[in-house]
Every structure is written in structure tokens, then in C-alpha cells.
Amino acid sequence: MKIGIPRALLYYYYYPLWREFFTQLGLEVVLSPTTNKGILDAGIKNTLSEVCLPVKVFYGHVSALADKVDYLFVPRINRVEPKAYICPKFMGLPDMLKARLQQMPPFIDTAVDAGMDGNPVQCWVDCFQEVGSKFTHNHQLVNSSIAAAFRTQQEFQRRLTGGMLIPDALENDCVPEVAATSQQNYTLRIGLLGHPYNLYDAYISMNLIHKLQSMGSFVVTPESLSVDEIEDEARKLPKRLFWTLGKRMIGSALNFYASKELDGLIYLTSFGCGPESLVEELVARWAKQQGNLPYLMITIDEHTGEAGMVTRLEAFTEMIKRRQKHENHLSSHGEPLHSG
């Protein structure tokens, strides 16, 4: 049996977990190709215009797998932690796909729901046990596959908190010491906020990370932070944010502001994202109130041009370098840094 996994959305969070479970179960995992123009065009064709860019990309990846697999793994992910929800569009993906796409293989759309007071691990255990029962009656095999999947996911998370970027951490044969980027060759440290399905999809982000690195910037992403680090900062909000992914952006942004180790902060967001419209506004207000960390927000959709992005990145990084040069000049002459 071949199980298709779209290379989009929560693939960037959970692919090692999913891949290892199905592989240990004896199934062949088929991953859709990296995003390209054909995939994006297919997604745009099969969705409504109001849908955000990442969901359009997901549709394209599902279409690319349609005639290559026996099943498509599109779990109905509602909650992966207590008292917080995933984006509503993610919850409804199985229904949306079935309504818009024709002649598709069967969907594995088992629900993932941690409940109001549930365990983030147990919700995936319940999902995999239900999925495993569709393919085998060997409960021992299912349980051992689940255990192997969680070990693989833990190694993936260890690589991320060790400083690796997601594309490197997803490689089975990578060596952490080699894959982690050296900071010695860079003149700037830029914090890069954004959901992994935007940041690490080289096509829709127009290879943003590589562009920053080529401009002399060492990139720091939310994936380098632990869950506890993000939660500790997110608790500073007067009211708990009930979107899991949005809370992750808020906690990461506050952590970046508190660290005092960055030269600038860039927020990459996609047009038409409802929860993100609130989160990005909060981050922008904090940037203005703090006033000590240059901030740039970039909004992308299917019409975004690469030339405009490059111009903005060049201007942003050059502004930071000139600001640093000015501050160093004032400091060397014994003048207060706020003068001028």
C-alpha cells in the first residue's frame, strides 16, 4: 500500500512522526514533490479565491499525489494541546478537499483532538491506533510503530532546538554538527518569524532564508526555541491566545525581543490568514513600543514578485548595518548613542 503525504502545511511540523509510523507499519510513504508553479496553479484552480496561500498550495500537493497512491493521509487536526485550536481551515481540510477535488483516492482523515484537558502525545496515539487498525489486526505492530514514530519525532525536535533549520533536520542521514549553520561567516543576526509552511517552502517564500544568508545574515527561527521558552513568553499576554500556531508566533516574538541578541526582526505572513491578522498586529505594536529592534513585515500571496522582496530585504539589512556603523562611531567618540 502507498500512503501519500502532501509536502505542505503541518508536514513541516510532523512529517518525521507520520513517515516513521507508516514505514514501521509496512506501508510505503510517497511524498509530493517540492512546490513549483504547476502545483501552485493546480491549487489556485481548485480552491476559492478567499482561501489563504498555504491552503492553496496544499490543494496543489494533494492533486500531485492523486494518481500515485492508494490512500492520502489528511488527518482532521483540531487540537494538539489543551485549550487551544488549530486554524479552522486546517480542521476542515478533508471536507474541503472532498468537495472540490474529483477522482481522488480514499482519505485517511482520522481526527486528532487533545480535548480541553488532554495530553498532546495521547491525541496522536489515539489517531495512530485508529489508523493502524485499518491496515492490520496486529496490535503489537501498531504499538511498536507508534513508539518508533515518537522516538523519530523527538530526534527531529532535538535537531531543531540544536540550531538546525527544518529542511536539514528532515534529512534522515544529516549530521547535526555539519548541518548546523556556522555563525562566524555572518555580520548580522536576523530573527525570522513565520509559520514553517511559509518560511521553508522555497517556492512561495522565494527562498527568503537563502536570500538573507547571501546578504550576510544569520537566520534565527522559532524552531530553535523550546516549547517551554515559547510558553513562558506567551503567558505574559493578559489573556491566553487560543490559536496554537498563533501562540507560537507570539511567544517566539516576545522571546526574540527579550533576548537582545538580534539585529533585526522579519515577519513573513500570508495574505488572507484570519488568526495571523491579529498576531501580526500585536507583534508590530510591540516592535514600535520597544523601538530598539528594526522590524519588517512581508506579506506574500500568489502574486508576490521576487524583485520587490529582494529590494526590501536589501534596504532592511543595509539600514541595520548603517545604524550599527553610526552607533559604533558615536561610541568610539564617547558620545551618547541617542544623539542625532
Contents of the next structure:
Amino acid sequence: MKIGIPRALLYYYYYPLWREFFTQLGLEVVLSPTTNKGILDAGIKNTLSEVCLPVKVFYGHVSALADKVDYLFVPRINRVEPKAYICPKFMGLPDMLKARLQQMPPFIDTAVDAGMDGNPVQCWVDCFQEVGSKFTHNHQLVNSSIAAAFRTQQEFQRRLTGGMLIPDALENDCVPEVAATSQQNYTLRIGLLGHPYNLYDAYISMNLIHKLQSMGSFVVTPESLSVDEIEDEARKLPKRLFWTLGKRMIGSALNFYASKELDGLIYLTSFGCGPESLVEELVARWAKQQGNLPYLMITIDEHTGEAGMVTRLEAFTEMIKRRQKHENHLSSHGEPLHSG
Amino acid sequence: MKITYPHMGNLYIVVRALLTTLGLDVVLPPPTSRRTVELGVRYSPEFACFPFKLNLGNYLEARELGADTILMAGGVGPCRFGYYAEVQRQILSDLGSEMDMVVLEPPDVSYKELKEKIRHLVGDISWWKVIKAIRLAWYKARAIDAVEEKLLYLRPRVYEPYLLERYYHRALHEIDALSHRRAVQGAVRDFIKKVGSMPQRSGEFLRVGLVGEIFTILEPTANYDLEKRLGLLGVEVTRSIWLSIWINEHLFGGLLRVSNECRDDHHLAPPYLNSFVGGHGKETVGCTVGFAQRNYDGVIQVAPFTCMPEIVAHSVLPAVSKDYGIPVLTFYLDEQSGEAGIQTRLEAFVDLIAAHSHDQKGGMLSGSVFGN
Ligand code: SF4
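Having seen the form predicted on its own, can you show the form predicted in complex with its partner chain?
Below is the entire complex, every chain and molecule, led by the chain shown above.
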């Protein structure tokens, strides 16, 4: 029995958990290929133009798996922590898919909902228990599969906080040292914010991380911070943010600002993303308050061109370098570092 | 303290009744205009939704008139509305236009906090006075809805639509000015009598249900006067959301029994949409099914550009449209929507549903669609 998992959206956070669960149950997991033009085109064809790019890409991955698997794992993700949503589109995703795609294998669209007082582990346990019961009556097996799944997920998270970037950490057989060395020889430290499905899908982001690295930047992402570090900073907001990813972005930005180690900050958002339209605004306004930390927002959709992106990145990193030179020059003459 | 609040259609009348009865000094933002839109757009995040931008424009214009405090609702939805105030506060402060923002969070967030905020605004006040204020506000909300229901019914029918609009605005003005329940209800009766005797076309008219996000439905500046445009094209419009119904359901917990055609429609959202998705997404789908079951000729969905719950709803509507054979048209609206484009699309849609309903019902509609 083959279970298809689209390599999109929350795959970037939860794939180890999902894969291990199904594998332990004795099912074969089939992952869609990395995003490519065919996948994107299929997604665009089957969605409203108003839908954001990552959801279009998700449709494409679902289509790519359709005739290769017996089931598709597309859970309805309401809340993965209490009192915070991801996005309305995640809540309606299975319905959106069904209304627009024909001849699909059956969906496993069990809801994941931490509700008002649940927790980030229990919501998946509940989901898996329900999913497991569709495939086996052996409760023992379901429970041990869940336990194994969480062990794998923990290992994955350890790699991230150890400094590995998500794409490397997702590769099962990756050697930690290799990943770490890929980030040597840099002159700038650039913070990079964005939802994981934008940052780590090399096709969507047009290899943003790699491009920055090859321009001599060390890239710092939210994933290098622990959940507690992020939460502690996010808690300082006057009003609690009720979007999980938005909270991660704000909490990470506040960590970055507090550490004062960055030379610049880049925020990658999808065109038309609701939560980001407000969260990004706050991050940008606060960057100004950080002695005018160089800040760049990049909005992507299916029409974004690679050349334009490269130009903007080059201009941004050059600007930072020029500014640093200028500041060093000024300060060596005993003048103030910041004029305004 | 001079208190202001954002516009949403005729909500200003209801809130003004409430606040002035409580003894507060209200400074209303000027009616939302091109200038409001420009101000709002200039200082808002580019991708914020349209209501956010209009709110901000309202605040800046109210400040020019001396307002120093903003009263605003909050929320913890998955929709963006609940975080508007936080971002708007930062924007106002960066502009050097700080205003005190009192954000009323729904009671389930913190009942105590809500009570404290109300205290902060009105000080010590007798419960009797509070109840009196709420009652007057409620009757005004009902009065506005009664007047507008009649308006929507008559728009395609009367020979003198512009006179009807005049009567309508006069009635709103009276409801706003009066401060006794009986007088308010009297104003409604007068309006209904007066417009009821206007010369009218007879026959059957095309009926369109209006669904979507509440602000865009209730605020004519946001929907580019969509209801009026449809009325002039000979269409009778039924709204899925009414001010008083919304107040009853969300603020009074559905305590009062007020009838509304679409009241139970949200149960009709499954199998098309099986989950709450924030905002009015589920209602949009449910009401579309409801209108279809009640044999409407078409449904129009309106939403701010990039509105997430409505995009989810829109994504599943083709399935409803196909199953019930009902034409559905969606408008995403923001400051860049062009009036001419909207008018053209509306005319084409009315053409389509006229032809469609002719096929279905096997006969010409006797009311002429394009007026004469
Ligand atoms: S959070 Fe933003 S990018 Fe992600 S699905 Fe929702 S609207 Fe799209």
C-alpha cells in the first residue's frame, strides 16, 4: 500500500514524523519529486489565480502523486499548538483540493487540531491514532509507530538547532559536518525569514539560500533557534500572535535584533499571503528601530524572475558592504556611527 | 476624551447611539471617500486587506477633527482582522500620530479585561444606563436593516430610483438623530409608507444572493456600490449578512430571536467545506447553497483582495455552482478595482443569469431587466 506525501507546505517541518509513522505501520511512503516547472504549471492550472504560490505548488505536488499512490496524506491542519492557527488555507486545503482536482486517490484528510488547550505533540498523536485505525486493528503497532515517529522527528529537530539547514536535515543520510562546512568563508551574516515552504523549496525561492552563500553571506534562519528562544521573544508582544508561522517569524526577528549579530535581514514572503502582510510590516518597522538594520523584503509569485532577484540581492549585499566601509571610515575619525 | 471608530456601512449610527447614550464625546470620521482611501493606502502595508486600509484612513481623518481615542474590535481568528489594531497602532506611532487605542477583545479572550476597558472608557456608570444605551443601539440597528430590506426590494421596481435613494438617506439621517425607540420605529414606518406608494413595475425580477466577507458586503465604498448597481440593472438583491443579525449572533450570543433568511445556511457548507476557516468563509459556502436551494438566479461573492477565508470559499464554489446549476460571480476588491470593470462584469453577469433563468423557467421574466 502506497501513501503519497506532497513535498510542499508543512512537509518541511514534519516530513520525518510523517514518513516514520507510515513506514513503521508497514506502508510505503512515496514522496513527490522536488518542485519543478511541470509541478508548478499543474498547480497553476488547477487553482484560482488569487491563491498564494505555495498552495499552488501544493496542488502541483498532489497532481504529481495522483496516479502513483493508493492514498494521499493531506491532513486538515487547523492548529499544531493551542490557540494559534497556521492559515485559513491550511484549514480548508482538503476541500479546496477536492473541489478542483478530479480522479484523485482517496485522501487521508484527518484534522490536526490542538484546540484551545491541547499541545503540539498530542494533536499529532490524535491524528495518527485515527489514521492508524484506518489501516490496522493492531493498536500496539499504531502506538509503537507513533513513538518511533516522534523519535525521528526529535532527531531532525536536534540537527536543526545544531545549525543544519532544513534541506540538509531532511536528507536522511546527511553527515552533519558536511552541512556545517558549506557555510564557511563568509563576510556577511544575513538573517533570512520566511515560511519554510518558501525558504527551503529551492524552486520557489530560486535557490535564495545558495545565492546568498555564494555572495559571501552566512545565512541564519529561524530554524537555528530553539522553540523556547522564539517563544520567549514572541511573548513580549503586547498582543499574542495567533498565527504559528507568524509567531515564529516575529520571535526570530526579535532574537536576531537582540543578538545584534546580523549585518542585514531578508524577509521572503508569498504574494497575497494574509498573515505575512501584517507580520512582515511589524518586522520591517522594528528593523528601522535597530539602528536602521539593512532590510529587504522579497515578495514572490509565479511571475517572479530569477534575474531580478539576483540583482536585488547583489544590490542589497553591496549596500551593506559599502555602508560598513563608510561606517568604519567615519568611526576611525571619531565621528558618530549613525547619523539618523 | 474624543472617541472615534472606523466606518462599516451604517454601523456608525448604531455605535454613535451606544456611545453618546453612555455619555461619551464621539468624533465620527468623515464618510469614507477617495481621500480616505488614499490616506489609508499610503500608510498601510501594501498587502494588507482593504478594510485595514480604509480603517487607517478613517483614523487619520478623525484625528484631523480632534479625535484622540480609537475604539476598535479585536479577535483571535485565523483571519487578519484580530491583529489589525496592533499594526495600526505601530503605524500611527511611527507617523507621530499616536492615538489611544481601546481594542475590545471578544469576551472569551478575557471577560475581566473587557469589563475593565469599558470602565476605562465610561467610568462609573449605572447598569441601567448601559442597558438603555445597548437597547437604543439595538433598535437603531433593527431600524436600519428594516429600511435597507425595503430598499433592496424596491430598487429594481421603482420608476424613480434616485428619489428612492433620497428617501433612504433621509430615513438614515432621522434614525441617526432620534433618541427614542418609538421615534426611531416611527421613522421606519414613515419610510416604508412613503416608498411603498411610489409607482412600481410589476412582474418577476431576477434575484441575486450576496455572500462574502462582512465589511465588503456592508460598506458601499468597499464594494463600489454593488447593491445599487445591481438594483439599477433590475435585480433584487438579498444579503446574507445584516448588521443586526451579526450583532445578535456575535455580541448577544444569539439571545434574541430575529428571523433571517440565511440564518441556518452555514449548516449547508458541508460537503463542500467541512471546517471553519475563519472570517465568513463557511457562511459564504453555506449561503450560496441556501440561495441555490431557494431558487435564486445567481450568487455574487464579494471579498477584499487577498482575503484568505474567502479565497478558500471561492475555491470550492465551482462545485456548488455545478451541482445546483447556479451562476456564481466573485469580486475581489481593493483600491485598484476599477468602477468601469465592475460595471461591465455585473452587466455581463445579469445578462447571463437572465438567459439562464429563461432557460430554466421556460419563459421571459416580465420585469424588464435593463429598465426602460
Ligand atoms: S500562510 Fe501565507 S503563504 Fe502560507 S498558505 Fe497561508 S496565505 Fe499562503
